[in-house]
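Presented as structure tokens, the chain that follows is alone, the form predicted alone.
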Amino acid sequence: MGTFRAIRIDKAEKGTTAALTQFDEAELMEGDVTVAVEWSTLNYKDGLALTGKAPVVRRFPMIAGIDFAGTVAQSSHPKWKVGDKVVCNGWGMGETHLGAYAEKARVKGDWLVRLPADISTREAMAIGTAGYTAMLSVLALEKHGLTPRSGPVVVTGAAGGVGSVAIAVLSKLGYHVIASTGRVSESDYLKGLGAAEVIDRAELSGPAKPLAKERWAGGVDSVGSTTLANILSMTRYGGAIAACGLAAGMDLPSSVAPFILRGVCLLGIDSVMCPLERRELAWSRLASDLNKAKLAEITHEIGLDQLIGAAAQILAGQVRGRIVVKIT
């Protein structure tokens, strides 16, 4: 037993604390595999984790950070051994269950999804829990029926790193994206990733009506509240919306027409608690359709030490494509 590097949350007088310490080994919460974490990410979750913003952190102290890449140290869970390449998103790390911006993670085996071979882990947190989730939006609306000839989808948030994954998954499959954003100043970026066109988040910032003129046949949005409550509205008949986010809050100001008078339906995602199956599924999906150079063209990386002022950043909507963090 000994210590090592982690973000640690500590409950304080009025609200939170987060800061770079050391953290004693033996205080790990109980699991089956323990894990050398190699890389981590930052996703809006860990920016609200680390600022205090929202109470994500629900016991304390906390090690901060949803998700995490790296190889098996300890183990006697019968499906991983010593040396595996292991990925890791959700199941309540850095909310209820010691997280990932660490060099040392213990958790349930069952958690842990084989890093496909042609993915490093680095790459792994390129994607991170921001793309894997893009990806399990992506297999929503393909098991809804939807095709490249339905028409166009639309990605909201697009800038982002679930938007900016999806567009690139979604452009290779052969989709005509419309991405939307609020930093129309990234239009270029947006269609190197191939969105086909880029709109203005204020088109879809006003009061939704109950039924507007149909513009796509589907679509990703990662933003939620009157953004989503729009682009049900403007989805063609039959067509889905995949909802995986609430960058703008958690209401839904809409109504039930698109449902009952479009048949539109709303594809709800959890990335948190997904079924084992589905996430095997993703990362060998995400193996095959993300365009890897574009991946890398998107990804900026820093350290640990860098990792609270970027929180402000990404919770500011100052943060393009993915941040990679380097554990180890």
Ligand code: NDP
The other form holds:
Amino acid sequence: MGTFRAIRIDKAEKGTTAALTQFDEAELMEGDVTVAVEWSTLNYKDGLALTGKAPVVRRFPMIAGIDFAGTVAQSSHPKWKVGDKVVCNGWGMGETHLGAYAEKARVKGDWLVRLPADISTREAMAIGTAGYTAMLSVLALEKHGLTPRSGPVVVTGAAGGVGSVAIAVLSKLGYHVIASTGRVSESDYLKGLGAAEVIDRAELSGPAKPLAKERWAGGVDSVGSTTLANILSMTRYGGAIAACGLAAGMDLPSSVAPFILRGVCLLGIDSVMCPLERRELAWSRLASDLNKAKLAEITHEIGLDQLIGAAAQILAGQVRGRIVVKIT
Ligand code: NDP
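Show the form predicted together with this ligand, please, the one above being the form predicted alone.
Shown next: the complete complex, the earlier chain at its head.
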């Protein structure tokens, strides 16, 4: 047994510390598959864990990082053999189970998804938990019955990771996408991804009326709080909003009016404990419904040594699109 590079989080007198260090393989947690991690990514939740701004980490020491893609190095799980390409999102990695910012990860084989043949490990992490959550949101809207003929869809937090992938996927599927952003200067970027219209998020951030003028048939919201309340009040009769994030806050200052007077549905999206079958569907749909050239355009690469600095940027809403982290 040796050591490997990892971003380790420890409890400090006040809060937590994060540092790039050598981690002892003997300290890896239980699991029937060991993966040589090739790529990870920076998600909003990783930013919270690395900075200690929210109590994401619930075990110390912890290796941060909620998702990885790599190659199976050892396996006693019947489904996996050495050399298989896999992706892993959530399941408590970086929270209760040692996570992804490390050259090695040991996890349960039941947590892993086989990478679709045409998605590389780097592309899988360019998508990352943010992109996979965007796809879970699209799947939920489709299950509700939404189609491009239903009407426009709104995507909030548009220039962020979830928002960018949601726009790219929805536009490829033929939807008229309205992107809501605080960075109107990024309009060209958002239109390049496929947004038909770009609106200033200030339009959606004041106190919400119980009902407002109907503007869209559905939406993907990664912002929460008054933004979610506003988009619900502006959703057409019978429409649905997939709520997956809390970039502006965890509260929801809304009323029941959209639900009981317009039959609007609020669809909850969780990527962490999502069942395997739905994950596999999401990854196979990402392989077919996400334009790889667009994915490349929204992706920015950093090394493990740049991660801690980037964590503050994602919390400040300064990251555009997706950040992939080269591990090995
Ligand atoms: P990013 O930081 O990449 O994107 C968030 C975007 O939200 C920002 O780029 C910004 O977009 C917008 N935003 C930030 N702060 C505010 C604010 N105060 N008011 C309004 N808009 C704001 O994060 P991700 O895309 O990775 O994640 C987005 C959210 O989704 C997070 O809350 C995250 O925790 C959640 N999430 C949930 C998952 C689940 O399982 N449910 C899985 C993955 C993510 P712009 O500049 O365009 O306005």
